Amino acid sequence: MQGFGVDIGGSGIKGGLVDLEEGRLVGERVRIDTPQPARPEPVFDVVTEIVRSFDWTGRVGVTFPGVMKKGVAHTAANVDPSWIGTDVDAGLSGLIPGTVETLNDADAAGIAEMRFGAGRDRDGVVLMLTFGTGIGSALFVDGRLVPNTEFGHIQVDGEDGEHRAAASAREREDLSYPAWAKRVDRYLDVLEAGLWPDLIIVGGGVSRKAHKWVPLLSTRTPVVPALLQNTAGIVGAALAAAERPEAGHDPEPVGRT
């Protein structure tokens, strides 16, 4: 069974066909640079171009880097503020054949990791964190998603946690991995004090170099790198669209096979 997912990011918009049984891309993904400024209409045009390039007419899952409630964007911390209040579902549904399901980008990545990756078959409280321009988060309790957690914006020593601990902070300040790991450690300490998770999965591009910083962390909670890496958003979006529950029915836990 196949699905289709599109992952909207600050620098690029990626999409492709997904094998929903194995959690992998079918063929190559298509990536197009995100229009700048990244306002809704030009981004909608790029998403439409990607979907049409595959001649896909079924359900489409689309991620957005902000809080998504019933298809509407409520935050836009790292993209153009004109997204706030935009009905993303409606905007895309008018351009793309088939049903559109939108969700937070970190939630999508977490769904993929819980079904096919590092969180597979894990019970308890599992926290997925994506380190990039900001810090995205996805929280699961016994395999069920608690959406739109936005833990990147928790206060750590008087400022947003992502301001000091995101991957962009390491690049911006030219920090070594050991120096940056100390900041991540402090950020995780604050999260642990409030959540007491059983497992933390770290994703984003920096997860490819997990061996340089994850072993330096001193947190109580086991920390493991994400397995799907850059495909997680596309896979999770496609999965969310394909398994969208009908009204009145609760979704099954995502971390089950």
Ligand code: BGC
Second form
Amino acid sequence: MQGFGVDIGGSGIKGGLVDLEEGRLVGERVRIDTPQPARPEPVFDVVTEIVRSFDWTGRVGVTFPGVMKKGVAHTAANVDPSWIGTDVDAGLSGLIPGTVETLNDADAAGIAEMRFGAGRDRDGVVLMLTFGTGIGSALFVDGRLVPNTEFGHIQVDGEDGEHRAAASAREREDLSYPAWAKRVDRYLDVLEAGLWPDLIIVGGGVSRKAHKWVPLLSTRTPVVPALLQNTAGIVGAALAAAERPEAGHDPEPVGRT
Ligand code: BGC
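Switching conditions: you have the form predicted on its own, so give me the form predicted in complex with the ligand.
The next block holds the full complex; its first chain is the one shown before.
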């Protein structure tokens, strides 16, 4: 069975057909630069263009880098503030043929990792963290997502955690991997004071270089790199849309096969 996912990011909007049983893209993904300023209408137009280029008419899963509740964006830490209060589901549903399911970007990546990647068959409390422009989080309890956790914004030494420990901080401040790993370690230290996960999965582009920083961490929780890399958001969004429960039915835990 196939699905369709679109990943809205600060610099690019990516979409593609997804094989829902295998958890991988079918053919190439399409990427279009995020229009600047990244306000809702121009972004909706790009999402529409991507979906239409595949002649896809089924359900579409769409990720957004902020809190998403019932299709409405509630925060926009790293994107244009005009998103706050925007009904993304309704806006996109008016433009593309299929129904739209929007969800937080890290939640989507986590859903994919739990089903097909580093969290596969893992019970207990699993935390996925994505290190990019910000820090995204997705928390799973026995395979079931607790949506919209925002652990990138915990206070660490008086600052927003993601401000010092996101991958963007490493680039902005030209930090070596060991120097940045210290920041991540401190961030995780504070996080672990309030949460006792059984596993932490680290994703985002920087997880490709996991060997340079993950071994330097001193967390009590085992930390493993994500396996799906840059397709996780698209795959997770497509899964979430395809498996959206009908009214009156309980959703299945996503981490189980
Ligand atoms: C946002 C999260 C998002 C994360 C990664 C954070 O700044 O608040 O909602 O998941 O960035 O994009």
